[in-house]
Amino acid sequence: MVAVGGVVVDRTPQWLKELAIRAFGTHDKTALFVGLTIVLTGLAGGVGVVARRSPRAAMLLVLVLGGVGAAAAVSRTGAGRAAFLPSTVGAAAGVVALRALGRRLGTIADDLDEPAESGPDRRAFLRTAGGVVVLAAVSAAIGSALGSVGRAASAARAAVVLPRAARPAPAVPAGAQSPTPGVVPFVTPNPDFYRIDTALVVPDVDPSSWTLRVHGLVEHEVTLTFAELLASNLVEADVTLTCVSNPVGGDLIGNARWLGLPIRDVLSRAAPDPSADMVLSTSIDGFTASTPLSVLTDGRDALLAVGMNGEPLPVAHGFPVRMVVPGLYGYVSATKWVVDLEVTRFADRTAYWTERGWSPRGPVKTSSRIEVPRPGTVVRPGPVAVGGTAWAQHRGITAVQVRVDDGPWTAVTLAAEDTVDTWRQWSWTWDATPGTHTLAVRATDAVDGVQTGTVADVVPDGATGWDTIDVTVRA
């Protein structure tokens, strides 16, 4: 299921991927597995129908389905020599089960030349079906038990004791949180942090065997272990991460306090060649991202992160080590379960999403959203609390304005700034009058100025436009 799902993801047209993300958000993987289950159930029913007329063809179909699964499994990054076995054994078991059930039901003859003509022995069929179900349940239990043996990451994460940062981050300013009730927390709790990646099943990485290899256009190849990483001079940094698939006003964004080793420290040990301009990072599951070398060495808090909000990285967010780079969308920077950094050139190498039509460089665009009131809300005339969040990572938000209908842009109250690498919240009191009104928001950053109102899709390098909501004011 996972292997076939991976192939489906890799070969799905980009427009369909974006449609799935918009429709299901962070539940896109669940939706994919539900869809695969529905398709397989339909195919299984079809095999049963075929078996009534041509048992050999039905059994061949079972073997073909198993072959598809096996081929998908061996094609995945990191597949072992035995990757084809589960699908192969499953197909063989399917043929045995189909034949046994067909015989009991009287639809398959012993010689398989023609469908049987004798009447169905329903009791025998039900007994055989029950046996198949029991064997399937036992197989599932064994598979689950064998799978849990390898789940070293969760246990290892619980045993990790994070060191104190050599450079702790200052406390978040008291006024960083918008006073408007309903605005998201300034620091996103780990369970609420968005997750968008290509891993259908979270990789199980044992930190005791994890290593990071730094190679390519460098004078010295570097290998770093998890123990060496924890023993390094780690720093804390508050950084807001954003997904390039986040639509205008979307929620694929989160802010956290990260603990990690500056990537520039590791690169300085490797001594990149002057001709290099990109670092190709690779996840243990084969995902790759292209990050400008200049961004990783210009002094910003680009980290090999091991901690998130005071605890070891959650397994689903990259444990034991992931990349965090302020100012870039995640698809070119935030590689989870990272195991390889290749210093190279954009002209020589391409990354996972670049090969699928996205821009090779993904600087975050200035954005803002209205979080309170919610779209379609009915409020009473008079003072109405309005609030939200704006972001322009590594440039910083300097102003936010709100407009009602086609009226003038009005400056709102900014919450305190934590760092230029984090989002900034805002609040405003609206003197609402009866009727249906459209509220719009735009932000200004310290480098590029006022946020553009030109509407652009997320492809190829992030959405643009002003977030707008409709509110009804009624006494």
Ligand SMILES: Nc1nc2c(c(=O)[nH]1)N[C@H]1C(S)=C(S)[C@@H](COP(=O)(O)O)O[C@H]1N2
Given for the second form:
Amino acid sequence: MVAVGGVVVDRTPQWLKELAIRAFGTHDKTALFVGLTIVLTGLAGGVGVVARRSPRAAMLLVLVLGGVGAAAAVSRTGAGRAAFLPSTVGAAAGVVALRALGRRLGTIADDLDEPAESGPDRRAFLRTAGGVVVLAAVSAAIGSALGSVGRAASAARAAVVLPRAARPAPAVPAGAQSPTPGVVPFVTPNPDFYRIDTALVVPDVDPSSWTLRVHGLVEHEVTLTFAELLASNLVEADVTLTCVSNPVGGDLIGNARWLGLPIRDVLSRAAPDPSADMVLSTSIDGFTASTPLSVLTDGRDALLAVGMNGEPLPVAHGFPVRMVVPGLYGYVSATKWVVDLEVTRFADRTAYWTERGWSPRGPVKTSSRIEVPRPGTVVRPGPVAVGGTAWAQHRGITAVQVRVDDGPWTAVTLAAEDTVDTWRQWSWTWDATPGTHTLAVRATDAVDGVQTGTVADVVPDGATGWDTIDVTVRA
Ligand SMILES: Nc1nc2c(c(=O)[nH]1)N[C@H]1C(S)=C(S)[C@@H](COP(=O)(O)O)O[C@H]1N2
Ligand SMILES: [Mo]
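Let me have the form predicted together with the ligand next, following on from the form predicted alone.
Now the complete complex, all chains and molecules, led by this one.
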């Protein structure tokens, strides 16, 4: 299931993926598994029907299904030599079960070439079916127990002791949180941090055998172990991470305090060739991202991160090591479970999402959203608390304005800035008059000016447009 699901994820055409993410959001993985289960159940039913006419053909179909699973498993990045086994054993079990059930039903004779001679034996059929279900459940339980025995990451993560930062981040300014109740916390707690990746099962990386290989257009190849990484001069930085798939007003964004080694330190040891302009980072599961070399070396806090909000990276957020690069969308910079950095050229290599229709470069676009009041809320006339968040990572937010209906743009109160790499919250008191009103928000950043109102879809390089909400004001 996992392997076939992975192949489906990698091969799904762009429009279908868009549709699925729009329909299911971050539940897209659950939806995929439910869909696969439905398809597989349908196919199994089909096999049962075929078995009435031709038991041999039905058994062959079971083997073909198993073969598809085995082929998918073998084709996955990091597949072990035994990857073909689960589906193969499953298919063999399927053939045995099909035959046993068919005989009890009277649709399959002892001799496959003979038509079935006996009638159905309902009791025997139900007993056998029950046995098959119990056996399947027991093997599933044993399988998942074996699977978790092999999972080193959670235990290893509990044992990690993060060092102190050689350069700690200053405390978040007291005024960074918008005074408007209901605006998101300035620092996103790890359990609430959005998660986006192509991994159907979270990669299990043992930090004691983890290495990062830096190679390609470099003078010296560098290999880094986790112990070496922890022993280096780590820095701490507050960075807001955003997904390119975040629609205007969406919540695929989070802000955390990261602990890590500046990527430029590793790159300078490797000494990139002047002809290089990109670093292709690869995850243990084969995901890749293309990051401009200039962004990794211009002095900003682009990190090989090991810590997130004072803890080792959560497994789902890339344990033991991920990249975090201020100012770029995650798909071109934030590789989780990173194991390889290849110094190369945009002209020579393409990354995972670039091969699927997204832009090879993905600077974050200036954006803002209204978090309070919630859309569709009914409020009383008079003063109404309005608030939200704006971001333009690595450029910095200098103003946020709100507009009611077709009125003028009005400057709101900005919360304190933490750094130019973090989002910035805002608050405003609206003197609401009865009726239904539309509120819109737009931000200004320190480099590119006012956020554009031109509506653009998330593909190929991030959505634009103004976030708007409708509010009803009634006494
Ligand atoms: N290995 C791996 N890293 C990945 C991805 C992925 O699919 N696989 N997705 C990227 C994308 S699109 C985003 S937006 C960020 C999200 O990071 P998060 O899940 O920690 O919020 O991770 C990036 N790193
Ligand atoms: Mo993303």
